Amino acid sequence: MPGRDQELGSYYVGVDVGTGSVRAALVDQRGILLAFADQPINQWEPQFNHHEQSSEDIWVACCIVTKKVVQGIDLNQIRGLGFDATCSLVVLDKQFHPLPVNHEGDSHRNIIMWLDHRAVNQVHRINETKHSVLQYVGGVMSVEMQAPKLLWLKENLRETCWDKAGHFFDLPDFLSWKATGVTARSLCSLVCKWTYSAEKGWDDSFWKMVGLEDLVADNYSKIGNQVLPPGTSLGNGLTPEAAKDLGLPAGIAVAASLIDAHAGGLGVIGADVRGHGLACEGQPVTSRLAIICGTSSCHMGISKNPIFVPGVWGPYFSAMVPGFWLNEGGQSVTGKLIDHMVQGHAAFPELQAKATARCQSIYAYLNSHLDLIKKTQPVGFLTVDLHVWPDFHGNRSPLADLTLKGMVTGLKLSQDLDDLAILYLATVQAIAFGTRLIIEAMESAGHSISTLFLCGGLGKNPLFVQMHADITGMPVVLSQEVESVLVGAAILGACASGDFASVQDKLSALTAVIYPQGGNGKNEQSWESCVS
């Protein structure tokens, strides 16, 4: 890239892993991304509600995106290397190797991914203990949480998986492993997905409640009994055999980890707003709710004191922030669901033709399309009388019931290019209540919220960010750099190289200028023009 090898001091490299893909970005001191790569990975579904992936075919991927962002550079200038992903779980026997997490004895499956609702029956089970760790994940314990897969796997692959495991990662937590050989965890991770307290440790009692008492031994080894919070250097950091694999220099810092939309909120909730007249110019970073949007959507939002919102995941102690208290809502697809309602209609071949003819994707076809049809009436309208429920992988925020299914109400016989424009935009419009009533649950808890800040996929859609605008009645802010999550993962690497001295410190130097969206459909300009 032309001029990124000028003297701009140090770079630091951000490693997301995602769903369906690894992605990497070269970033300097100023928090401009320089250089991007991705690279598509693996997925299994060996039945209904299972979904696996491989840590091995992961890892290989972050080595290639790795490898192309720092190409043409002076490797001597990159100063560290942060990972964000998913909140999936990864297992390896007592020597580190893969072990199976399916009944077919493939241990190259070795994750049960985050969205994996195999655990149905455990995580009902252990909700009934209602034991006092259940307050801090709004109440009830959620089918995507670790607790509930470990126990599936005690108790359905006990000779094949559980006997044999020697740890359980988190996979943020197994990058970080894998690149430094430290076997120390994210605060992030185990507080939010492990039951962990940031102010108590691990509660003896829940474990041996819900039948999980063998990972109390020698001192919880197998799940972390070191943790440390995000942005902390790792042990001597990037090891010799890691730097080769990944094309950077050995010794390097490298930060204890995030997961995903953490990473995202923390690429996007400290952006400077100086000057756009918004609610929450000058006001606490908590009036700020991070809302990170891909396959799911993550809403996270941050307190000086503790608030409990039931059905809203958290409060969890320094999760996102250092010395803030973050809760999490979150619908369980969006990205997913847009996809599945878009590519499930008749009319379907008929747009991925029309897109291709006009270079566009589909959605950018579908959202041009709907303002042809919506004539003099705002686009909303459209959907007066088709109306979609979105809980099609059950429901996380704030009603945490997983039992609930997915609906349409309003349909006709018509299968037409119009008809799936519009069963497309109630979809968008469905999700976006279904932020609402998260917003709603937390500031009826406490919470007091002006200004919504996208990042993700999804964010780079402008009728799914005027929804939001519109239907939560708040302006949406948009980041300029709209890899925001990427950021985050570079901001933990420049956290532990050292060079800044707390991650607030860098939120303030690497998030960039703003984008604001104006609510209750005021605001008539051009949204591609702005990220342009």
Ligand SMILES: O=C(CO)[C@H](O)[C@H](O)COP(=O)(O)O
Given for the second form:
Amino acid sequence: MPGRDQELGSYYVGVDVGTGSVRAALVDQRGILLAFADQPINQWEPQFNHHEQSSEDIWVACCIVTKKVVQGIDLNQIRGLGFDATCSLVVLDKQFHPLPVNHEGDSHRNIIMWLDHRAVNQVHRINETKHSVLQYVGGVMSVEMQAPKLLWLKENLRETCWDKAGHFFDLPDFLSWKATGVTARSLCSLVCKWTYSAEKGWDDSFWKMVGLEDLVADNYSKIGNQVLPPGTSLGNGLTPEAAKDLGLPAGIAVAASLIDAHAGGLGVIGADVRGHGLACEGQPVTSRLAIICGTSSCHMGISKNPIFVPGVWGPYFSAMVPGFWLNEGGQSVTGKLIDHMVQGHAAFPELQAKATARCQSIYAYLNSHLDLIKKTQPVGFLTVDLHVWPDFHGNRSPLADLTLKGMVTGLKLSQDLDDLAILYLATVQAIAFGTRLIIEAMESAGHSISTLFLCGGLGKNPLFVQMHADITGMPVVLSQEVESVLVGAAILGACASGDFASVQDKLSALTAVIYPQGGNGKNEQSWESCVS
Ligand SMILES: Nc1ncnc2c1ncn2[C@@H]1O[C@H](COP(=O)(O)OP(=O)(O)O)[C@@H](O)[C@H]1O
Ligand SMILES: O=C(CO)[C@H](O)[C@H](O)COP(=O)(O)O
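So that was the form predicted alone. Now I'd like the form predicted together with the ligand, please.
Whole complex next, starting from this chain.
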């Protein structure tokens, strides 16, 4: 195994369930990642805007990757396990068996994924109530949250799903239940996706007003009536059955979980920036914005007092960093949009063949191709005539409009590799402009942000990172540990074991600062005139 130092003592396992894959890491007491494994997971799209997964598939993938990262080490040195996951809705019956979330009655597909937009009608009615809980989700509830999805199940799958359901879990909480048998929910999931208040608990009047009064009558037992801060140790730790599945010792500490973006935020927001001359050095952590960029991008800004930002989720108390309020901006599809634009282009087979011949990823190839065709001008100017509006899956923030669609202007008849590379660049730039709009909305409402801390799969793309620096005009800090989300998950395990006093216990080391390059940005006037 890579670089193992058996002398160090304690290890922690972090498991991160993203949209496209499950990842696990073995992390030591310094928060350094020693081993990594990943495994793709299935997704189904039985109808347009219906996205489903299987909790059994996901658990199997968690077991495969966990067994891989602990191979060859003394299992007695493993002290804690933490999970993070996307905020997808898992449905189980009263005996904890999967229930179908689809008209086909396929109970294997028992997860409505976070990006599923089937509950448009339901969320519209929820927003029409103007209930006071909506103030804490940016004023408008998103179709990606859990209340509209629950209402959809009640109205569309009453007999096959709703009436039989015993447990509705956010995916991070499903995983901690599966590992420990404890049904307690994480404060992170319930506050961010289920309208729970860290200060006041559930609001009965909301659930009654939207037509989900049966959840109140049950004293919230189906959606959670025991709520714990992320990192809290659950029950008696890992059950013997789960221990066998995962290849870990029974009884090790298992933590209350985090949503994936929040684990990434925790993994990067405390980075040690001393000596780089960054404006955030010596300033409160509230001057930092963590951006977690995978299938989607999530923009996590914290404050000492609640800040209400129209169209930006939150303010959520203690949902990421204990004692701080969180605002969470987001773009529903970013990595997925880049993949969609590139893979759907006529020149994609040629790109694949050329990248394979050079043993490069398609994105590394495209980035070097852009360097070739830009000649002497800054790369950003290759798109003066081509513009993308990136809301192909609606706008999460700051417009909070799920009906918005994508747009490309400036297309020509040619569809060669140069065109593909330039379309890819315009897409990346459009996503970065979207981030700028989110930052502007947060700053107008009272945030004061000087530095970005970026992680997630898109953090491996230098063009994506540079365009975020150029277009926002802010330096972007990358952590030494590329898999910062996983480090966040492992820190949960370290907290649950009692080895770390709190989830903020570890400062992540900074690896690089990407500064804005003046004059390298896209011609902003042309972009703004095209989209206004
Ligand atoms: N080496 C890479 N270079 C460029 N882009 C990458 C690379 N690896 C992943 N990506 C991008 O990151 C996205 C997936 O990020 P990831 O964090 O794995 O997603 P998720 O957590 O949603 O499963 C992909 O859509 C792809 O666009
Ligand atoms: O809503 C979110 C966090 O609140 C995330 O966008 C969602 O969980 C998907 O994450 P990822 O893009 O990393 O798969």
